[in-house]
Structures are given as structure tokens and as C-alpha cells.
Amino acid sequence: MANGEEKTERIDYILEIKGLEKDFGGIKAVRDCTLSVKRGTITGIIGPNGAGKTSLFNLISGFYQPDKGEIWFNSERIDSLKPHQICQRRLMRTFQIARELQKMTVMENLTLIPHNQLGENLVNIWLPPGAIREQEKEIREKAFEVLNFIEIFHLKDEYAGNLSVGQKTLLEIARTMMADPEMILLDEPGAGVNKSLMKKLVADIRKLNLTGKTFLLIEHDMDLVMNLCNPIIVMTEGSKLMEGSAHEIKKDKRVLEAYLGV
């Protein structure tokens, strides 16, 4: 390069959070929080209880409006958008407590997800019946593909309310896949999941990541985070404390102080 200039590679961030703040009755849940998530990564967020992790997720997904700061997704500012508008931009989230439609089957839970279904709008009753049937067929075929990918096809006719905690977590991920997201926010996916389903969950996240999906997850299970996520972001008192690999996180004295108060 001329004049001794070095070429620097631009990092592709899918999500950027800048100076984010959220106050609840004088309590700062999120405090001047700034962090970025690289496209194509499985990024973990850890931190002690009250660190602001779930509040941050609620801000990113539009369930809370920030008092201050900016949220950018795919170079578009989204902090003023409502949850359904953020979903339409292909940023989806799951919840720590699954929000499945309990009295509907697994298959029905999936087929309800895609946006702008022709059969949902009365205006479309004047369309040729074949158009609506064709779209419904495409949605069912996509649901079959998702069920096979997550390996819960055998549960397609089971009522969602009858599933185990781990199976409901897998259903949550399957529901997000029906919206074809670019990025998925996972809120404690390992909570209440037994060891065998935990292995299945980790395998599914890795498989989806290989298809180009970006993940940002909150988790208290340190083994899961350390084995699955890179990088890992540590939060405390509503803001980012540090970011690094599992090896770097384990050695950092600030992380020990945040967790143990030493």
C-alpha cells in the first residue's frame, strides 16, 4: 500500500447497540450499554442476576422502548419499531418461558407464523381459490422441512401444551425458523432442559449457524456457553463489562469480581 498504509478488513456487524439506557422507576436496568454482534457468530451473553441481560433482549426485540441510545440491525435503526415490525426485518427471539399455543398442535403452531398469509385477509376472498390453497401448501411443506431439520417431525400432531420443557424449547426454535430469520435471540434456551435434549438443542443451534443464521443467547449454564459461544459478552450493572473467548473469560479477574464480589 502507498505511504505505508495497511489495509484493514471491515468487520460485518449484523447488530450494533450504542449507548443504550433503560430506567424503571429510578432503577437503571440498562446503563450506557454498547456492544456489537458479528454476522454468522453464536454470541453468548452472561452475567449475574440483575445484570440487565433480559432487559437488553426486550429492548432489542421492541418489547421495551429505550430511554436513550440506538439499536441498529442490518444497518437500519430499529429502536423505535414495534416487535412485529422487527420480526418482519428477520430478527426473531425466543423466550425463557416458551410461548407456544398450548391447545394447538405442533404443526398448527408452525403454520401460523409466516407473515401476510392470503387466507387471513378478507379482501383476498376475491382471489382465485387456487392462490390461497397454493400458499397454504407451500407453508405446510416448509413446516415439514423445519420439523425434519429440528428432528421433531414425530411430534407434529401432538398438542404443544403436552410437550416437555425441552421439546417446547425446540418448538420455539422451529417457530422462529418459519419466519426465516437472519438472527435469533435465545433467552436461556437451556433452562429446565435435560441432558439428552440439551445435546440436541446445541446440535440444532450449530446446524442453523452453518446455514448462515446469527445467534445471540443469554444463558446461565456455563458449560453450554463455554462450549457453544464465541465470543462471549459479560454484562454487569446494566452494561458490557468485557468480551472475549471462553478461555479469556475464565481468566479475567473482573468476571470473577462481577460474579463472586471478590
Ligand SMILES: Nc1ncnc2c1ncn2[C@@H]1O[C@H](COP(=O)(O)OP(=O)(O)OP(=O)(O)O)[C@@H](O)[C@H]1O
The other form holds:
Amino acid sequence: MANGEEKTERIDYILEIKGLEKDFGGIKAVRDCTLSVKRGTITGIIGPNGAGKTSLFNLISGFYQPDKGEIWFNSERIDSLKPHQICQRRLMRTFQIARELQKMTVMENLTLIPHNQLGENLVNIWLPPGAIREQEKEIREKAFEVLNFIEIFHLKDEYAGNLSVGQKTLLEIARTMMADPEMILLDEPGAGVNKSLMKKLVADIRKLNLTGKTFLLIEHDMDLVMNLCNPIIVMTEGSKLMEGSAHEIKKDKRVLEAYLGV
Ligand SMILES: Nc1ncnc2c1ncn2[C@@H]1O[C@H](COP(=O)(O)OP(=O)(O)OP(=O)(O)O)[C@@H](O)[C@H]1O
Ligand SMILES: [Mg+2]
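I've shown you the form predicted alone. Could you give me the structure of the form predicted in complex with this ligand?
Full assembly next; the chain just shown is listed first.
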């Protein structure tokens, strides 16, 4: 490096949140919240009930408008964008499978995803039918690829409503994968998931992370967080209390106090 040049490495943040606030009729769900997520990490968010974790996700994904503050994704300000515009920028969150989708198979759940499906678009009346078939074929191929990657191919013809909690979580992740996200937000993916599927969930998240996807996940299951996430952000009363490795979090007195409400 040439003389006098900056030696400190610039950290590559995929997501940056600055001074974020959200008030619900006097309850400050999120207050002066500032945090950043490094590209390529599996970052965890923990914190007591009501700390504002889910509200923060709703703000990031555009479902709530912040009262104050900024959200930046890939160096673009996104806090006034609509949810679909945020998805288009490849920042996705998982959703519980909606009631209508429970009656459809896993495969149908995946192939219904892309919004720009040519076949659904009126404008494409003018397109030759071959183009529509070609895109449908591409979507099916993509679905097969995702099912194989998440290793739920054997469930492809099962109705979503018949899946176990853990299998539904895997399907939710598979659905986001159809849109090729860069970053995925998961709100308590481990909730209600049995031990063996939990292992699979962890393995799938790791595998996706190795392909370059960044994860931000809220979780109450400490084993899951400690074993999967680095760094871990601790939220209390709407803002970040601290951030560190599992080891650092475990020995921090403030974290214990936050949980015990001292
Ligand atoms: N849409 C809403 N309207 C009114 N109050 C809300 C709304 N969403 C969240 N809150 C309030 O904001 C605070 C933070 O809630 P939030 O759900 O974000 O917490 P959380 O950290 O996700 O909690 P948990 O760990 O229990 O899921 C709570 O006091 C909650 O009651
Ligand atoms: Mg929550």
C-alpha cells in the first residue's frame, strides 16, 4: 500500500440503520436505533419480548414507515420504498404461508412466486405463446433447483397445509430463494421446529450463506443463535444494547440484566 494511504480496511455493510424511530400511539417500539449488518454474515438479533425486534423487521421491509431515521441497503436509501420495491432490490423476508397457499402444493407455492411472470401479465397478450411457455419452464426449473438445494424435493407434491412447522419454515425460505435475494430476514425461524428439522434448518441457512447470502435473524432459541450467528446484536427497549460474538454476549452483564429486567 502506498505511503499515507488509509490502512484500515473499509467494512462492507449491506444494511445500515441510523437513528430509526417508530411510535405506536405513545409506545416507542423502536427508538434511536442504529445498527449495521456486514455483507456475508449471519447476524443474529436477540432481546426480551417487546424489545422492538419484529417492528424493526417491519420497518426494514417497508411494512411500516419510520417516524424518523434512515435505512440504507447496498448504499441506497430505502426507508420510503414500498415492500415490493424493497423485494425488487433483493432484500427479502419470509412470510408465514398464507391460508390460500396452504391448499396448494409445495411446488405450486414456489412457482406462483415471481411477480413478473409473463403468463399473468396482460401486456403479454401480444407475446407469442412460446415466450410464456419458455418462462414457465424456467420458473419450474428454478423451483426444482431450489427444492434440491433446500433438500425438500420429496415434499414437492405435498400440500403446504400438511407440512410440519419446521417443513413450513423451510418452504418459506425456499419461497424467498425463488426471487434470488441478496439478504434474507428471518423472524424466529426456530420457533416450534423439532430437533431434527432444526439441524436441517441450520445446515440450510449455512449452505445459503456460503453462496453469498446475508442473513439477519431474530431468535429466542439461544442455542440456535449462539451456534449459527456472528455477530449477535442485543436489542432492548427499541435500540441496540450491544453487539458481539456469542462468547462476548454470554459474559456481558448488561445482557443478563436486560433479560432479567434488573
Ligand atoms: N402494529 C402495532 N401497533 C401497536 N403496537 C405495536 C405494534 N407492533 C408492535 N407494537 C408494540 O411495540 C413494542 C415492540 O413490539 P415487537 O413486536 O417489535 O417486539 P419483539 O421484540 O418482536 O417481541 P417478541 O420477542 O415478543 O416477538 C411492543 O410494546 C408492541 O406491543
Ligand atoms: Mg417479535
